[in-house]
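Here we start with a single chain on its own, the form predicted on its own, put down as structure tokens.
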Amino acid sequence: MGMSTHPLIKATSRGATFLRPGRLALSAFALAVLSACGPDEPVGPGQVGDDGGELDARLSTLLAAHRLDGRIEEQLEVKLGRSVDERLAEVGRLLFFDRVLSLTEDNSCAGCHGPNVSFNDAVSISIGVDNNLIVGENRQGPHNLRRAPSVVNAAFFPRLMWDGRFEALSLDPFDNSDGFVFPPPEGTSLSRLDHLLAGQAFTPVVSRIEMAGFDFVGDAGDIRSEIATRVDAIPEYRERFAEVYPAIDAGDPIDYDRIAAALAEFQFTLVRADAPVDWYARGDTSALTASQKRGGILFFGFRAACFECHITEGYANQMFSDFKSHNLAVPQIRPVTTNADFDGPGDNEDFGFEHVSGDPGDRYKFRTQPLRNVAYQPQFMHNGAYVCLEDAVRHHTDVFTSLDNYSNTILPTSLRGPMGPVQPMLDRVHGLSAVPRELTDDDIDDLVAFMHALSDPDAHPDRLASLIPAEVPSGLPLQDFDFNSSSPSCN
């Protein structure tokens, strides 16, 4: 193979100042200004400022309030304290679509982030090892317990996976300095690397029912060694690497520390943050519509209340997440066929971050979801359970009607198990959804509306198709990308 370096998309260093580490709480002066704004009423269409007057400087303030400047993707390289290495990057790109990670040699990083779902997973629960090849709805294979969290945008995660069993004790996954926290084996021990997204690349790896399979007999240190060795042995590889690391070009061999380096410096590559609600913040009135406008003031606002899990300010990196862990009752997806355990008296539940913490006060607990480029998802919710953004979004308003109205026949056939139990997880639903809120269709189409503005142009699957290699060093087969699968009927 050649040795021509892809054009890596989205430059991003571009320098400006930015918030440190640290959830900020509102200060008095965005209270006051917040308070300022009257109080929280209905804004109907051509009710108030439809020509950009009231709904601008209500909502305008408001994004100042949260400190959403919509400059954060400027600050990636300002927060690595250096640039994106695009050799490393490219190693890291060659990689994440390269079979060899899996001891299976039938899955990839890619295979669960595809660049044809937004780099989301392609479908509502992941299936990894024992796959048909295909990355799209026509994926087939036994399901794993829940759906893949994209990869976009994850350089600004403090917390990642649907636990939140991944953390930077710091808040800040930048900064190792307090320690990078996984379950056991691993514990602290991936604190020497440099960020989390690093740590994280450590796992996939080495699960059974993603990428290891459960032929190979060894514990996760030696499934790493063997993928290492495997990577070390193509010619290739050991050239590109050589060109970043002078030892390997001295003789040492490729260690599993630098391939996890690798994929993170690629992921580094896929912020997309730059989005119509980023252009609105810094000045662009025109690059919102008047529905998006009164969608961005009820999720800001008291009335919806999005806000108050999906935050902008301080650790939250401008991503619309406190990456905390609350039970928003979604109901429980049980596939047919599944290589994964499943928890509950009908081995149809998921307790979620229970599993993290040890407390059941935590069951069903699941990280809030970042919001950016939530647009561009196939699916929604930790497992996928709705098809459609605007279901997603009422089930947030009222999980009562939801949940009433909910058969989970919008679904392939091979998810359509049997349902988890809804009274326990109603019993201890997060208190911001024990009371639904009083929306009407228009407040919905315009919450939905305002999603929309929250998905930068360069994260749709059409710019993002040019980052698929055109072959892969180990000589593998790429995985077929399918960017023709259908669209549910979302009304």
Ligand code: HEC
Given for the second form:
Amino acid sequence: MGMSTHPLIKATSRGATFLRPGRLALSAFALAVLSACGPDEPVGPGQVGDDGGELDARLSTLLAAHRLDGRIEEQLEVKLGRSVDERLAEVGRLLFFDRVLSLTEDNSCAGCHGPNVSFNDAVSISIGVDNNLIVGENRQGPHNLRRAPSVVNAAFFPRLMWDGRFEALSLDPFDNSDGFVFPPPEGTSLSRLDHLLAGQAFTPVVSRIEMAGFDFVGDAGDIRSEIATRVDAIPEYRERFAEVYPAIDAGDPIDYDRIAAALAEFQFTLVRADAPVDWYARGDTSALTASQKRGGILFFGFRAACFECHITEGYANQMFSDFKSHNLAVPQIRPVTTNADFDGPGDNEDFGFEHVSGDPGDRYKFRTQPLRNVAYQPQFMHNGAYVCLEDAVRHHTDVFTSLDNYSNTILPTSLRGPMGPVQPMLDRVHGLSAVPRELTDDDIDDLVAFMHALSDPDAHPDRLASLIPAEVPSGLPLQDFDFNSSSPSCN
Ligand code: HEC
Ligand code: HEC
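Alternative state: the form predicted in complex with heme C, after the form predicted on its own:
Up next: the whole complex, starting with the chain shown before.
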């Protein structure tokens, strides 16, 4: 990653967009609701835990205040303005798993977004080219810079990547009318595409460290042309694309725009946003345990204050993220062997959103991570510094203790390089992290339980295994997806 700046972010008043009146009004509304029923008071098990009625009254009021109605999944085709094209999605699925998209033929999208880990990364920091073709904890090769987040539900994200650098200016990924902004060289040139995910699909294939490798001579455009030529030379892809696009049927070559559209279409089929919290929001009070209900009340209350960043209303599409970047002072781990450019004097830091804005004040900021299906992840945070969900939650509630206790020995040896400094991060840590929250161990248990309530059972790896094709049109063998690795025995 270069230190490229992102002129449009600075030139427009994005902060003002996010603080638009609707959100302020809602906060005021939420405040009124909160003071009316006092959910900021402790709700430990001994107090109201047995009184399901009171928990339900408080939680359902909070969910309504935060516009969580449990119906976002059915919004996909409404927002798309059409049905998902099953034939195009099927080509996209094959391409997602096909190593033909990698000029070195040793990686695919699924190599870093594996179905065996709910389309997350199998390792804490991605391994791109020069890997051993395993997708699991035994994946080996030089590490890149960050962890690959899940592509499940990414269709609803108005900003993509850990620093939000791919952005729909309308704050609606289905709406390109205000433009899609990418860092140079793409800039706003991908705004012609129908969805932000189609724009995103232009980028991994040209990354030398992720999929392209270092041998091919040419720029990003040359790489995409070469990939399109290779795909076009495979009869099954030509047949499948011809069924969707009359121009290809009439003889046009497959171009990268069509490849990207197919990859996006496949990802539309990866929406999994029907979790117990949604069943509850739709009226099934038995969908959550008492602990999950207490956790939800904490999450949306001021004592834990998770809702300050993990928002559900408006442009957040009920994804539990404000899609803004914040500095939480996450431990800066460093691979022993990397082919990426780390930051700082020790070459062991990641300056995060500063790369996008060019503003040193944005150093160490990363995008608030959407939380649906988080419990299925093998690692947490932008660099997978944590391997237990509870530790990721505790990092938020007491960053000082968390950093004091942190040891990279919880990670595989390949990620135990010299860690980056802590103090520069703490010097500019987000205000909400600057003071530890007063939460008990029971509160933390409840918050973790609530995280589990955000898991759609259909996003579990076992239910995604059937998406792995038996074979792909290039004839290249599939990678080895290890369904037995991951999920350490923490929480
Ligand atoms: C070498 C590993 C690797 C490969 C291969 C890869 N990705 Fe990713 N992907 C990542 C990483 C790492 C990120 C986050 C990068 C960042 O934030 O800087 C990411 C981010 C994404 C996101 C954004 C998700 C979000 O929450 O914002 C999408 C969508 C995505 N990738 C789709 C794809 C597609 C489609 C392909 C294949 C064309 C692909 N990826 C190939 C590693 C990979
Ligand atoms: C100040 C904004 C903010 C607040 C408040 C906040 N978070 Fe986060 N959260 C983030 C950001 C930013 C990340 C990603 C940080 C990174 O990777 O560097 C994150 C990551 C997470 C993750 C890991 C997600 C993943 O995919 O790796 C979990 C779990 C989480 N938050 C839960 C919570 C809970 C529970 C609370 C309340 C106790 C909370 N958060 C409060 C901003 C916030």
